[in-house]
Structure formats: structure tokens, C-alpha cells
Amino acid sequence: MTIAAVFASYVRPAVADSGLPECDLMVAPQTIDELEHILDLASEHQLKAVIWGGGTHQGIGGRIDPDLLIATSQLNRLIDWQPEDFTVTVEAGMRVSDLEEMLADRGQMAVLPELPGAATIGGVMAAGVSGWRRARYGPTRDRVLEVDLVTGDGRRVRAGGRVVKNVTGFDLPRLAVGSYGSLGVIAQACLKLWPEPSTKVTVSVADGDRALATAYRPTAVVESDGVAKVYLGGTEAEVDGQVEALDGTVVPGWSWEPEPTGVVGWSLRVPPASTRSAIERLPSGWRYQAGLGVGEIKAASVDAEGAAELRAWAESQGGALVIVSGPAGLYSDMDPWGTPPPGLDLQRELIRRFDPCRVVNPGRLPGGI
């Protein structure tokens, strides 16, 4: 029997994306049981699989030449929403924008990336992506209460619990966030929610660093190509007091700026105290968006000139310069991650236990694991 025949019942026209890699087969499970069976078969036939949610973070990490593409687009159901408990459980293929729109009807928010595009819950978790509001609410991994993961050989593993205060058991939810599929496919997750502030404003200021020092627990302070904005939320009295202290131009609501775009996209990660130094070291012509007090600068450039020097400086500070998008040849000329972190042998052993045949996203993590 051919491989195409083995997976024939799961081949569905589920994804239309110009960025899809060349691949012999594309499947789209409609249930988690189907996902388990697909990965069991892929492991049995020792296939390499790439997982596709919204495709918005596929430029991060080592390149993969897959035999099989598994789209999560049909695993997009709401499983449970408990507004009184501030928790929601969804399948991983649900789009972030759809979830946030639904939650907004009851004055709640999941505090995921602010302009997610087509990003899915599973994709955001797997890539370990957080929005700028992490400055106030913490990163994405802090709001994952429970996760259902299907390992590379088709076993379903559940860890965590659907309560906000839960400290028992192995912390698989945090381990899955930022794993880039190396432990398997995130199939379902329970997220902690937050109430939407009754008053929200955006204040444009002349000096972002001064604003960060002035504002009390701002939602975010973001500088885009030299223009800084402070995002505030709370009661009307709380917000009014801070607006007066910042002395900037105010607009109602949170007005988020789109990320810079270019031939090459970068994520420069440094300790929060080094954010200003990192901005000042960006090569000439690079556009940027920086979370002040957060330590991440999203940048875009026309080429990689100056990147090696910037990476060397970032690593000397305990940070990294990561390629998040770019032409295929760049990934051959320059490691997408930079110097691998210590502990690769431990990571390999952990991955071996979840994905013994290394089916899901092989080679994507730092060090090519």
C-alpha cells in the first residue's frame, strides 16, 4: 500500500496558503482521535511531518523538508468556557482573533498577541509567542492551565487542570509552550482569562523610557522606529491620573502598530534593562518595534548585513538574534537561532521520550534537534 493510500481518509482541502512547503501529502484531522491515528501512522512509516496552524510563525527555526503536512484548521472548536471562573478550553486550531472576539462579548480577554493575523492558539503556544501586554499580564506560558498534547507516536497526554490555582503534577503546559512541536502536536488547551479594563487609552509620548519610569504598571510601552506609545488600562480614575502624568497625546482604546516588515524579519531578545542599548545597536536602515521593559525588539531589514555583529553582542548579553522570516538561502548562510544553548543532550532525551521516531518538526529547534 502506498503512503498516499495509508492517509487517504484524512486528505482534505483545508489550507490555502502561498507559504506552504512542497509536500507530498496534506492531511487535516477533524478530531483529536484522528490526529492520534495520523501521528501513529507517521511514526510507523517514519515520516517527517510539519504542523500547520495559521502559518504565521513558520519562518522561525531550521527548515524542514516534510513528507507530510498536518493542518490543524479543522480542530477549531470551543470545548468549554467558564466566564465566572475566567477559564476557556479550545482546540488548538482556533484562530486567536476568533477567540478574542468571542471573549470580548463577555468583557474578557486571553491576552494573546495583539495583531495575530491568521495565527492559531496552538501556533502561538508552540512558538512561545507573547503580545506586548506581557509587560502587565505576563507571557503566554503563564496563562496555559491545561494542555492536551498528541506525541509524535500518537499518544494523547493531558497535564495541568482547568482551575487557576493548580500546582500539582508535571508542568507539561509550560514545557509545551515554545517547544515548536518537538514534543508533539498541541491539540487542546485551557487558558486563564482576564477581565477587559473598563477604560483603555493609548498615549503617544516623546520619550518612551521616561514614560516607562513614570507610568504605574502600564499595559505596555512600545516604541516603533523612534515613536513611543504607552498603553493604559483600568478604571477611569486610574487611567486619568496616569494620562496627566505622561503629558502626551491621547486617543481612546488600544491603538496597536503593525510589526515592521522587510525581506528579512528578526527577533532580537535581550535582558529588559538592555533594550535601549539593543535599539541603538541596530544596523543602519533596520526598522524596529520594541517592547520597553520587555526585552524584545522585532526588526526588519533588506538583508543580513550587520546581523553577525549584532548577534555576537546580543549573545554576550545573554540574549539572541533569531531569524523569523527571510529567503530560503539565508537559512543556509546563517544559523536561524545562533549559538545553541547548553543542555542539548537533555533536550534530545526529552524529545526522544515524546517523539521517539522524530516525526514532528525534526530539526527545527536550536542545534538542529
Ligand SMILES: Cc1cc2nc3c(=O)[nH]c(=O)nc-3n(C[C@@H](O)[C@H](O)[C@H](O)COP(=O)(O)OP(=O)(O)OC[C@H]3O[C@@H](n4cnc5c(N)ncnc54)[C@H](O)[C@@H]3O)c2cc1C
Second form
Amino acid sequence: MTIAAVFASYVRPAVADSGLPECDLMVAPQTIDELEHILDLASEHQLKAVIWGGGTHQGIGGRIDPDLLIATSQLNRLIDWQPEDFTVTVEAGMRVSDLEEMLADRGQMAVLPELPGAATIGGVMAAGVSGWRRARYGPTRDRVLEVDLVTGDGRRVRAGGRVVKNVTGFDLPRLAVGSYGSLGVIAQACLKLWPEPSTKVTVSVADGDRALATAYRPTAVVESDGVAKVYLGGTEAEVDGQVEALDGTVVPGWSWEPEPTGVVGWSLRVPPASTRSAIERLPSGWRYQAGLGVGEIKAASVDAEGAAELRAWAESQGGALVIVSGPAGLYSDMDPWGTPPPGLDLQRELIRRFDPCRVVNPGRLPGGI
Amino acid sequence: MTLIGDLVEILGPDRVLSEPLERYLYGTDGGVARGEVIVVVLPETASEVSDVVIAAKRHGSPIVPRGAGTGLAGGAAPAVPSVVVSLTNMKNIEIDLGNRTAWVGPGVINLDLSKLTRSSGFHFAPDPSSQSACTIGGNVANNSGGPHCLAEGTTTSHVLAVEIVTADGEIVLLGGPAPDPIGLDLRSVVVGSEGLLGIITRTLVKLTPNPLDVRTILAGFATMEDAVATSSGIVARGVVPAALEIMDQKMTRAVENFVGAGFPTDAAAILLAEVAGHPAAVEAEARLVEQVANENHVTSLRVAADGVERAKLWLGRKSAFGAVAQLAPDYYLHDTVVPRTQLVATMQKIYEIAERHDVLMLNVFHAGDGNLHPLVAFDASVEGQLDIVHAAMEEVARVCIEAGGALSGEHGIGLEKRDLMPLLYNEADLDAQARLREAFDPDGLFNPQKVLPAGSRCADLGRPLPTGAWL
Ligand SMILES: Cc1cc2nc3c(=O)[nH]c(=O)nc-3n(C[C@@H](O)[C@H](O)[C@H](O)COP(=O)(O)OP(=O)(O)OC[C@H]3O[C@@H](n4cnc5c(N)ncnc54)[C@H](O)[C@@H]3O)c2cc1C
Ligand SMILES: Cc1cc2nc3c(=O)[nH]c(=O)nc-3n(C[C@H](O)[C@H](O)[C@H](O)COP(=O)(O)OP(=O)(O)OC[C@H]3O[C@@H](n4cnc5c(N)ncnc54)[C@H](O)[C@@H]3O)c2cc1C
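Having gone through the form predicted on its own, I am curious about the other one (the form predicted in complex with the ligand); can you provide its structure?
Then the entire complex follows, led off by the chain already shown.
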């Protein structure tokens, strides 16, 4: 039987939708059972699979020439929402925007990236990305209470639980965040929710650093190409009191700026106190959006001129300069991640035990693992 | 050379304890389990820890890392004869106020860090009731919580990096000072690993700004249901207070007798609620707390007038377990979690279990996050008593899991709950946990026979590891 025939029953027309890469085999499992079977088969046939969520950030990490593309688009069901417990359990292919819209009806939020586009819950978790509100609510990893992973060799594994506090066993849910599929496909997750503040405002200020020092635990302070905005949330009295101290232009609600786009997209990560210094070191012509007090800077440029020096500096601070998107040639000129972190042997050993045939996103992580 | 001879060579005779009494003292923690200690060592640097690990491994001796020994799940009590590595001498602290972080040695006492940073306006948010004794290393290993973890998150939310000594004796730094360190987030899985994945020799923790304003409210209720409904009602209205703690009447009376915190002893249950943050928020949230309490038939309500009164209320809460010593020589403190909405029904079942087994049970718990701490006071010298207590507590665990909960919210699994793990996880789940452990420590050198029940690693599951190089 040909490999295509083996997978025939999982090929769905829905896969043919948007912007997918060239790949002979494209499947979209409709259930987690199907996903298990697909990965088991992929292991048996030693295939390299790329997992496709919203496809918004496939540019991060090592390039893969896949034999198989597994789209999570059909795994998009709501499994369980307990508004009074502030937890929600969803399948990984659900779009972040759909989830947040649903939660907003009951005044709740999952506090994931603010302008998610087509991004899915699984993709956001796998890529370990957080929204700017992490300044106040912590990163995405602090939101994941339970995870169902399908390992590279097709075993469904659950860890954590649907409660907001839990130390039963090793913390696989947090480990899955930022794993880029290396342990398996994130099939389902339970997230901790937050109440939406009753009052929300955005204040444009002249000096972001000063605002950060003035505001008491703001939701976020984001500077985009020199223009700083402070995001506040809370009770009306609290927000009003804070606004007064900030002395800026106020608009109601949280109005997020789109991130900069360009030929090359970057993620620069430095200790929070080095954020200003990082902005000052951006090569000329780079556009940026920086989370003040967080140390995360998204940047865009026309080429990689000056990136090597910037990366060396960021790494010397304990940070990193990561390629988020760019032309294929860039990835052969420059490691997408930079110097691999310590503990690579441990990472390899771990991956080996979850994905022994190295099926899912092989080579995407730092160090080419 | 003998193991002890090797250890003396590494650390000198003063930091190798091998007298019978010393070994006895290190054989247990705050829980009820006791194990056999071969020798206790007190290293002062990561490289000494590494040398100790290599020596113990050479002699085939398992290692149990240990902080202050206040853990309640038997995590620091050896399950098999072991070398105990006590980290209490590693007390370095380097504060970086610009980044609101500190590098701390594993032996630093939790409260000492907050005391040290208080005048700069910061504190270390996780505040276990044992904070004046327990170590940050123990907190990280157990992913400990505390009353104020409701709004701020448990220890894991406050750890940016950990340095560990691996089973090979390698010193590895996991995580770092910048957000989203690249590669698999091994830091997150070392937190809460109960000494099974490596010995923590240094941690980079976040410091949290002290609140501008705090209000602590003490509310009494005629029934436990009303107290719980108030706590859940507050959260359901979209307010996440700094803390929401409930005590039942038996516990309240024991505490009053012990420290005189001013708790109403006629109430069936009391709720200690704290709101903190911006003064305007505190004002509004305090009003909401009072309102929800009134809706739920509050019988007495008091707001701490000043810092002194607040400190007294918290002393009362944090002395709860100590207060039990007046009632019986021993206590067994359980730790389980249920979804907040299941609290009332679960508490009822727990009281029924206590009644059926005829044990003296007191309750104090982190109501805001559904984390229960049923406590049984008993006398272990009476034959059969401990068995009865164990039986009752196992039933409690079952009831909580049936309600959609978990086995432990903050104390860990250790020895105590190891064999209950299959209540929550199936074969494949446990096998995954065992694989994770195996990746770090294939020979099970660190804290063997803890957390994972025997037979967790299931050779029949999944594909065998291919031989030869790949990756
Ligand atoms: C620095 C930085 C800043 C960002 N800022 C924002 C922002 O402000 N707003 C925003 O919306 N997004 C932002 N993102 C992008 C991020 O949120 C992506 O949108 C998201 O991670 C990708 O989701 P996706 O569903 O499109 O997944 P994809 O792009 O399809 O996949 C991302 C990665 O995860 C893997 N993957 C996908 N699904 C799974 C799964 N179920 N299990 C296992 N692996 C899986 C993929 O193979 C791929 O390696 C940012 C990313 C970075 C690095
Ligand atoms: C009265 C009382 C009240 C308590 N209240 C709370 C509470 O409110 N919240 C809460 O979460 N807990 C509470 N506890 C439990 C206990 O205090 C915590 O679990 C604490 O974090 C343990 O710290 P320790 O230094 O005593 O660790 P130990 O008991 O010495 O060790 C605990 C575990 O961590 C491992 N370990 C210790 N140090 C290291 C290290 N450096 N590297 C690797 N592994 C290590 C040990 O092997 C063991 O498995 C309470 C205990 C008591 C007695």
C-alpha cells in the first residue's frame, strides 16, 4: 500500500484552505483518536511531519522539508467551560480569537496574544508566545492547567488537571508550552481564565519608561517605534486614579497596535531592565514593538544587517535574538535561534522518549533537535 | 575507600554527619513517613554538590535532597537507605532590583528573602504557612503555595531560572533572566519535581512589588456553606482577592486558644479575605467582599484596623497546624484540590468520612483556589490509629478526585500519595511521567521510589527507542 493510501481516510478537503506549504500528504484529523492513529502511522513509516495550527508563525526555528502536514483545524471543539471555576478546556485547533470572543460574553478572558489573527490555542502554546498583558497576568505558561499531548509515536498522554492549583506529578503542561511539537502534538488543553476588568483604558504617553515607573502594576506598557501606550484595567476608581498620575491622552478600551512587519521578523528577548538599551541598539531602520518591563521586543527589518552584533549583545545579557520570519536564504546564513541553551542533552533525552522516531517538527528547536 | 571516607574528603569531617542520632533526625520530614539515612552531608557550593553526587553514584547510593524538612508528603524522608544532601548551608542572596529578581541559594529561608527586600518595596510572593522555616529550594522542589498565591500564582510563576546538579554530576543552568528562554522549558518541569530530577543549587526568582494598600476582612458564618458560598461568590463576581482562607469552628477554637488572634469562636466557619493593590481598587473590592458576605448571612464582620491587627489575623491563620498540638500529639495534614464550585459538596462528604472513621478532623483551607487541607489530630502511639487515619484520608482523596479535583495542590506527592496516582492518571499518563524522569535520571539516583508508583514505566507502550545515533 502506498503511504498516501494509508493516510487516505484522513485527508480532508478543509485542508486545502489557506496558505499551506507544498506537501504531498496533508491530513486534518477530526478527532484526537484519529490524530493518535496518524502519528502512529507516521512513526511506523518514519515520516517527518509539520503541525499546522493557524500557520501564522511557521517561520520560527529550523526549516523542515515535511513528508506530512497535519493541520489541527478540525480539532477545534469546546470541551468544557466552567465559568464559575474560571477554567476552559478546548481542543488545540481552536482559534484564539474564537475562544476570546466566546469568553468575553461572560466577562472572562484567557489572556493570550491580543491580535492573534488565525493563531490557534495549540500553536500559541507550542510556540510559547504570550500577549503583552503578560506584564500583569504572567506569560502563557502560567495559564495552562492541563494538557493532552499525542506523543510522536501516537500515544495520548494527559497531565495536570482542571483545577487552578495542582502539583500532582511533573508539570508537563508547562513543559509543553514552547515545545514546538517536539514532545508531540498538543491536542487539548485546559486554561485558567481571568475576569475581564470592569474598566479598561489605553493612555498614550510621552515617556514610556517614566510611565512604567509611575503606574502601579499596569496591564501593559508597550512602545511601538517610539510611541508609548499604557494599558490599564481594574475598577473605575482605580483606573481613574492611575490615569491622573500618568498625564497622557486617554481612550477607552484596550487598543493594541499591530506588530511591525517586514522582510525579516525578529524576537529580541532581554532582561526587563535592559529593554531600553536593547531598543537603542536596534540597527537603524528596524521597526519595533517593545513590552516595557517585560524585555520582549518584536522587530522587523529589510535585511539581517547588524543582527549578528545585536544577537551577540543580547546573548551576553542572558537573552536571545530569534528569527520569527524571513526568506529561506536567511536561515542558512544565520542560525534561527542563536547559541543553543545549556541542557541540550537533557532536551534530547526527553524528546527521544516522547517521539522516538522523531516525527513531529524534527529540527525545529535550538541546536537542531 | 568507603562512601563516608569519600564524602569526608570532599567536605571535611564537620559537614558529614554519620552519628546514629544525626541520621535519625534526618530520617523524616513534617509528615508521618520515616526512612533510613546512610549519611547526611552539608555542601556549600554547587561544585561540592556535584562531587557528592558523583561519589554517591560511584558507591551506588541513592540521594535525597533536603531543605528544612518541613515537607508534609514524605518527600525528604528516604524511601530506601540514602545519602541525604542538606542544602541549608547554601544561603547566598544576590538582589537585582532593576530587574526585580534575586538569585538565591536553596538554603535561604522563605521569609528571610521577603524581610531582606521589604525596605526596597518588594517581597517573594509565595508564602507557605511554614515560611519562617522552609527553604526556597524546598519551595521550588515542591512548587509550594500559600495564602497569597491566589492572586500571584504558586512558586512556579515566580521562578525564572534554576541551576541544578544532574544525576551525572553536571551543573546546568535552566532558564534565564530574559523572557521565553529558547529551547524546551526544562526550568518549569524542575519546579515541582520533588527532588527527583536534580538537586537545585541556585534559583532566579521574581520579586513582587508590595501592595500600596491592603485590607484584611474577617467574616464569621453560621454554616460552612455560607462561608464557602461567600468565597466562591467573590471570585465569581470577577474579583481575585490577594487571599481567601476558610477555617472551621474546631480549628478556629484551637487557634484562639493558642495565639488569641481574635477569631469569633462561636462561628461555624470563618473567612479571612484580603484585598490588596491600588488604594482605589482595595476600597471597591473590600466593599464587594462585604456585600457578598452579607448576601450569604454573615454573622460577624471585622476589618483589621491596622498592620498590627492584620499581622495578628495572619499569625492566627499560619499557626493553625501548630495549634493542633494542644489536641493530640500527632497530626496528619492532607492536601487536595477540587474545582471551586465543588467545595460545599466536597466538604460535606469529608465531614461524613471523618465521622464514619471516628477521627478528630479540623479544616482550614485555601478556599479561593479550592485547595483543601483536612487535618486529623491523633495519637500515633495508640496502635492502629495511623491506619485508621490513612484509610480516612485515602477516602478523602477519592472524593476529591471524583469531584474533578487533584491529589495535591501544594504539598506534593512524595511517598504519601505515590500509590494513589493511578486514581488520577492512566497507564499512558504515568508512563509519560516516568519517561520524563528517566530522561533526567535513568538510574533513579535521586529520591527513588517517590511520586511515581512502581511499574509506572511501561515497556509495552509506544515504540522502542531506536538504537544508534539520531538527532
Ligand atoms: C516574539 C513573538 C511575538 C508574537 N506576538 C504575537 C502577537 O502579538 N499576536 C499574535 O497573535 N501572535 C503573536 N506571535 C505569534 C504567535 O502567537 C503565533 O500566532 C502562534 O504561536 C502560532 O499559532 P498558530 O496556530 O498560527 O501556529 P503555527 O504557526 O501553525 O505553529 C507554530 C508552531 O507550533 C507548532 N504547532 C502548532 N500547533 C501545534 C499543536 N497543536 N501541537 C504541537 N505543535 C503545534 C507548529 O508546528 C509550529 O512549529 C508572536 C510570536 C513571537 C515569537
Ligand atoms: C506547619 C506547616 C505549614 C505548611 N504550610 C504550607 C503551605 O501553606 N503551603 C505549602 O505549599 N506548603 C506548606 N507546608 C509544607 C512545606 O513547608 C513546603 O512543602 C516547603 O516548601 C518545604 O520546604 P523545605 O525546605 O522544608 O523542604 P523539605 O521538606 O526539606 O523538602 C521537600 C521536598 O523538596 C526536595 N528538595 C528540597 N530541597 C531541594 C533542593 N535544593 N533540590 C532538589 N530537591 C529539593 C526534597 O527532596 C523533598 O522532596 C507546610 C508545612 C508545615 C510543617
